[in-house]
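Only one chain is shown below, in structure tokens, and it's the form predicted on its own.
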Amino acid sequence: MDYFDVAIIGGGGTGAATAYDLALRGLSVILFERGELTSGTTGRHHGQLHSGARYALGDHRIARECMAETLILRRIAADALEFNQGLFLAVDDEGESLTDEFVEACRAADIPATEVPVARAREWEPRISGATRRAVLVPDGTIDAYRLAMRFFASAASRGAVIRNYTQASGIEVTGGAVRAVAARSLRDGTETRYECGAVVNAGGPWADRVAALAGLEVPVTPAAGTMVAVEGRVANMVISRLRRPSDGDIVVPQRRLSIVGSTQRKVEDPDGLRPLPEEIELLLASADELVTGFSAQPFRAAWAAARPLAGRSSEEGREISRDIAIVDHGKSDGVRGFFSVLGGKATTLRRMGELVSDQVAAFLGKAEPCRTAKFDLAPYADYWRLP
């Protein structure tokens, strides 16, 4: 039998950032992931480092949060990012009429957006659509999803956090209205171990409802599947986005020597085993061609789908649900003290998600230590395998 201050369930980016944050505050931490680290949603997004411009027309606060986190990540994990910058292109009447409002909305959210002549944009990216009428430069970039998360894991492990991959949480023990222990089963050898703990963080992403069910609770989460398509070759070195209100197939992201167009959105009941639909692939390729000439003519590499963990219930596709971060203290909402769920968010805001839930966990455990994850460079991702 072992004791840890905090047990975290979920080994994606949010779990990694939370483990590091709590360990940095001096708490003992163990994390369980049923598969390989980052094998869920974290390892399957298109990898955009959002400046927040995409959200500026809808929610200034979320847009401002993305911009702030972009600056922090560029400082603490620069080698896991590519600061490509981005272009928002108006290729139709809707985009052209929105351009001035879009630039103003970005600036209101502290995002340095600047309209540039289309001719200049074409000098930077010769393959942008010939239909481009207006272009706006924003500080977007790309994320190496695996390396960024692993830098958080390496930093957590260097502070003593115990990381258990291929280990599935099988039960959460609640006694006297408080969490007492987590039971976890190794998927390598089938052994089950009980770990006593003072608090549990549910970082299960789109599986958060299943994690909560282990404690006899429910959380409002909508798994919203998004499909992405990758082709070989960089059709652009900048992130190319369609200037319109968020919709399907409006972002082209360069990743290594690939180009990725994303994404779609549809509500699903089960976030496991998602597959892209043929009509989604067709839509995405056609949409990419409207942004970058000849995208669909590039050699096809892959198509995949991942589930976003939207905080809230939806009877539709989920676009009406905010991408905001939600922290649920189940001691206050459900009478189970020491159990916390973290929902929503984006890859760009993983550090902030860890901070927000760790603030509440630390306060619950009486650990009066502030968040310091924005202050220090993260450990190199390769250190994770070098640590004892």
Contents of the next structure:
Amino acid sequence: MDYFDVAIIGGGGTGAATAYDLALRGLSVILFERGELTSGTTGRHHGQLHSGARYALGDHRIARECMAETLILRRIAADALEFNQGLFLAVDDEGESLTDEFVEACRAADIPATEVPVARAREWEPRISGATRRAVLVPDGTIDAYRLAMRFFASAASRGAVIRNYTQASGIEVTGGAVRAVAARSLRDGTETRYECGAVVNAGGPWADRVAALAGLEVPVTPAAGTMVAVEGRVANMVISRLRRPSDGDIVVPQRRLSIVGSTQRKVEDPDGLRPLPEEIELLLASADELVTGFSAQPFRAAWAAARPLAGRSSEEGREISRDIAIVDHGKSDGVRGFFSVLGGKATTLRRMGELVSDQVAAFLGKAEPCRTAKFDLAPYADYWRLP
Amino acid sequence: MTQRLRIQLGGQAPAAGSAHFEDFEVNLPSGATLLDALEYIRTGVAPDLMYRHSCHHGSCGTCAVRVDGKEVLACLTALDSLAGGIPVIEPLRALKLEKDLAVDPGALFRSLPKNTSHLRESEVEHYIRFEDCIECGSCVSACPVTARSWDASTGKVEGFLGPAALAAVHRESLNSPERAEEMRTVAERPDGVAACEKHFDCSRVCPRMVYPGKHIEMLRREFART
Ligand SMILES: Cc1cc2nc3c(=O)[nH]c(=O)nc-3n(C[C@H](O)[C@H](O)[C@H](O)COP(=O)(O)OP(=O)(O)OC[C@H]3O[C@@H](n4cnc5c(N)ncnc54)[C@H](O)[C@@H]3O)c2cc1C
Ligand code: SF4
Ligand code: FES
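Now show me the form predicted in complex with its partner chain; what you just gave was the form predicted on its own.
To see the whole picture, the full complex is given below, headed by that same chain.
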């Protein structure tokens, strides 16, 4: 009978970072992903390395967390990122009057935001909107979504974590008020295997409610679809954002030789099989044109949707770690010891999510090792597939 | 819009059954892609359908398959472009089949010289940081030499490094002059440039316009010169 200290359910960036973190602490780990690794939300997001500027006016703690993680990722995963920076553009009255407050809010969150003359901004990025009235430089960047997550998988695997793709967790066994095993079904041959374990981490992203249901529990997650549109060509080298309170279609992220505008938000029943709506595509292209001249005239490349887990946040004891990331200790909240859910977050904060949930899992298992994931360069992403 | 697809199923694991074809019907609005069709089938009648995908916009390189014998990225293939027939969807050749349309890209990654597959600043347009090759394996599958030299029992291509690897070797020799000698040694191996028969199918199928065939030719010319 196989035994693992921790079974992780969900093979997106959060699961990957958690597997690496726990493996570094010397725990034995197995991770289940029902499809290919990163086939959930992680591979499909907008690709913005958030300095936190976008959240500065809303919640300075989220903003500060993004900035801290940006600095860490630049150190440990440089080749999965672009160091291209970002510009926030005030293109209307709202933006113009918000600019001072915005810069101040960024600085309060340790984000080095600087207003630059519009003429200078236009030297850097000739295609920014003619309506630009004020411009602010921030340390945003671009993430290669797939390769960043795969670097965490490669690092986890090199530390002995067992990663099982195409393997769907089909049951969580609870006896005497504690998790005891996970049953997982292989899509390769349809067989189901039982894995005994000391703890279970639900890293199911927008599927987290379905994963919790395997243990008969509920977590407050509602899936929402977010649409993005990619066009050929880099309309800008920097990440271009609209300076206003966060809304639909106000960010253009360049990625390789593409430019991507996003995103939208619409509640859905099922995070699977999402398709963008024609009106969303139209709205996004029109919004992008307000930021960058001629965006919609670039050759169309792709439109797609990713699922966002909208968290119905609860203030129950032990639930709220940060505004953005919630760790649920189901031992405390539901009487199922050893079961933890990690909810919310961003691709930018994947490492931090892994750290927060691993702190609790390690403490539960009586392992005193601290988090070390911020210390070392991650393994090259190709190593994951290179291993025989 | 309704479209029928003929998909190769099964393959590797004994319990998965040997490879065979099955027809599926999908009903999706115009604008949908072949990847959307696979998602439609998986979330509907065939929950165990295995295929690879991640970014859905042609960046990650995971979703390459063969449509009527030609390599494409499923996420950039409009379903409309397949109308009027029943396209045959197969996994890539010359890589180990896992099941259905999913292959193990391990052999591709092992063929690439170490540290060149890292994303790095491109020397051509200094502000574009990422290299163009997305390691999708299309060229390896399309190349008649790799396809012929592929040994399903060992899961290896014997005798040819393959187009993606040689393109990476050439690229690396330009990007990092200090590694030029090392790269040249790789390219000069019998399974390097010499094994290429100049079919150029690699360049025809490459979805990122890396033109691996051109890189191989450039290596060949460099050898002739010195
Ligand atoms: C439209 C949009 C744009 C975004 N843009 C950005 C951005 O620009 N920058 C940024 O930092 N963040 C962005 N994000 C946020 C970011 O994408 C997510 O926070 C992150 O990808 C979540 O990763 P995850 O691992 O938690 O979830 P996921 O990647 O969804 O992983 C969960 C996994 O669990 C698997 N799973 C489910 N059930 C089971 C089961 N029973 N057994 C096994 N596996 C199972 C799923 O298949 C899935 O792969 C964006 C999100 C959206 C929706
Ligand atoms: S060279 Fe082109 S076809 Fe070959 S792996 Fe790279 S992107 Fe794919
Ligand atoms: S899913 Fe990433 S290239 Fe198609």
